[in-house]
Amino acid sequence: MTTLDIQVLLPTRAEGVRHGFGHLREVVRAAELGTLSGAVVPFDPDGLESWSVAAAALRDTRWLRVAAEFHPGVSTPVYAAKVAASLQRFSGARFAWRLAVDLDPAVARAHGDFTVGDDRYLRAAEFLQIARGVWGGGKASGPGGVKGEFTFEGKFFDVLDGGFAAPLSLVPFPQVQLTGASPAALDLSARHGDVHIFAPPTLAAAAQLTELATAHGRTVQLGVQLSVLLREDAAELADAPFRDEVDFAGTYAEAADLLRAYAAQGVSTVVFDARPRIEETYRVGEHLRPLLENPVLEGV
């Protein structure tokens, strides 16, 4: 039977009268009670910092995997890997990364990042190579004392004698989620991504990504992210707000059919952007999630 990895976006700013980590706690508990697999904290230029929100969400849950979205210019890859290793240890290996590579140029400049064009993807590739490299680099004794065994010389980052020892090296490297449909985005994912999240209109590029990954001897899982409005029937939908502002508005049964269609195309991860987040996360868990356990998915 095909199983879908269902995730939700988490809030990084106030929604209506709700704000703060109390609001976040309610959303992640709704996701966990609904047996959803994960959550994503988006990179929000005007919202709370995503790693901090992810750490709070991990602390308040037991099973939920939480991905923090960030851009590779936010820190050195070695420091990012060290923080990630720490969160992996504290959370039981439930932390994940989503890299925001193709930022709006004005947003990037406002954050002190002036890298443009395909250089952003080259920097992201170096970032991931180094992060994985130091993670598995290890330490060894030599004439100059104990040194790391990983060295890298690139265009954006250099590392000399780097590498983690225990306990940092004893946890799994975070799952890496990537996005985008440009040739550079697909190539980056084919070489370094674990899961590639598409926006619904660009899912046609999934076949190209699969071919690229195969050429590199890798497998990249396919995902889709969409904003949704879900209700029991047409009458409830008619009374619901925001139905013209989402990618998909429909009944729970229609949404289950849509996800089965995605699964038939090889999609294994679905990320829902549903607001208001507490109520809609409960709806996904209570009403949609059980429909996906129907044996009709068998053989898809």
Second form
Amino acid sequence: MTTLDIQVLLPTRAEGVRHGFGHLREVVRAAELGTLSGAVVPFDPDGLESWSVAAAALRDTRWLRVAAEFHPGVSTPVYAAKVAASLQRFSGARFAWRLAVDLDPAVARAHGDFTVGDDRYLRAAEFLQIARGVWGGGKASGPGGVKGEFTFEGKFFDVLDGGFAAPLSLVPFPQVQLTGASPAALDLSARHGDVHIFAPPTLAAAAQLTELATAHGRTVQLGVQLSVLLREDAAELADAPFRDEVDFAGTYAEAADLLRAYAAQGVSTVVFDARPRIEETYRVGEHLRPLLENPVLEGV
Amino acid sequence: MSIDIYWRVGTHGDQPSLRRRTQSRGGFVDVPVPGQLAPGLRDGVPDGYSYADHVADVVRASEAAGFVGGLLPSFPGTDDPWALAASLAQQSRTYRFMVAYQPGFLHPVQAARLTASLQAATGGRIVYNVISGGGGPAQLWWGDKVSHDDRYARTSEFLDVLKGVWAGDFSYEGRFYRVEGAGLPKDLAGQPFPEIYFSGSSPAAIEAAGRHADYYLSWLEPFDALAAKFAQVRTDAAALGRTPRFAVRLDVLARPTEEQAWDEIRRGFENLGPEALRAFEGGGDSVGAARSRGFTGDPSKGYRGLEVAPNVWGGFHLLRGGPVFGLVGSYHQVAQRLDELIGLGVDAFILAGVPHLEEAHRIGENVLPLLARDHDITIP
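For the form predicted together with the partner chain instead of the form predicted on its own, what are the coordinates?
To see the whole picture, the full complex is given below, headed by that same chain.
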């Protein structure tokens, strides 16, 4: 079978006595050494800011793709793209974006964002169009590369003569992950997303998304995000804490079956929310992941 | 107060020297040049290093050489200072990251969260260089249509909101920003708020600086012009009941003897074509850039024609991108001029030299000790 893109959610706030960038480093190292493919820094109003966490995580790893989740009100799309271009340059193009569009209204207002309803999706679409536009707007010239060929007049954002010059323009645009199951969310992904993550992990809207994307001549990869508790056997599982609080509790073999079932429905990305994060990330890397591809050591 | 001495980072790559305007570090070249570094080539293939790896070395060199930190500039063609500071936070111990940014591009709540996270990552080593923009085409390039004087009004409002969010439980409705119930998360509350270095030479900038600046930062200018500018800021700030400190950003080219220093300039100057001599025509609506051009001499009279006062040379922009003025001379002369600037009221310096890594060591070993004989220099 195809190798699944397995990712983990990173901690953004204290978990017991573990906290801060030291804790983060251990989790991303666990994911890296466990040969997982990525990590996601959630937008957490009560936690660390995601760009800074992602930058540190990228610096601590060689292979891991690190997605930072943020909402499109944090900066101009040009500035977000500028930051992203540097992180792509520094990381060998392992940085990704996850846009948080459907914010809780009170959280949004506390972040200076008073845009409501489907306007949020329109703004997110403009954000991505501009970010991609200046990235590929290229041929910037003049002192410091100040005049490019990309102009955009939108409802929320404007750019005149924008466009990055080399070398910022030479790295790939970050992978764009989006979430949500509403018609507006699916439409945004169909037009501008690379990967759509369903959380909760139900695929009821997946067919509709694929259809919409096809209508736009695009392909959007499918992903699920789920909280998990994984153990070697049923007895051990019965003793584990929090088993009723997760989307899925099971043995490594059962988890592998679940992921195969997702894969059969077209899912290529699975994001695990598993705690305590360091230990559980090692479990995923050492026990689950080998079940999902032809084990190299089989029969040895 | 002791004198804080910073060393700038080149966020737009670096040259191997001032002798030729050839970028060899950081991949800021159209065509790979022999000897390019970070990324380098091995058997024709990129070696996997990035400019952040070289900047990490400049950061460590600056720490070792005795600088308190460095300024990370931001322009359309540069790498981003937030991205650099966040990437290198864990790879330094004492280094203060002075992040240059324009308030218009980042929402103040995001700025607060980003800063507080980096304060947590560094143990409080973030410093702000708040710039309100060179304007002109560059401002529109960034997607920002706010006019020159309004940009300073926005900067003021931005910093009000940022400080309010930092303090917590903050609501605000202004011309540019609106927030409701904003604050930092529990884990991030109580971090020290960064010192603010504030740039800008227009009256609108100086007024805004009076309200918010811990340090009023200027490029180097002829000393009498600089003294007059500081006096204006002092007056404006006093009217608001504030006493800002002063900082100067300048290049230094120091060698064991004055002859050796000027010889370095001469070599660079002789390698300039006529086109390069006509450079520095742009600059948007930056008042500071126009001031600097007005103060310097005539390059057609040779490189010494640009020496506006002993050791004060107004031709650095011809030899590398960036501001006009710097000091050229022996270690003793450069230290003496810095001493004179301290006499004018300067409390902090942002020094720079090309190439940044090697020159950090040179200045740290040869100039800082001379300055430390007569002044209380901050030990990082």
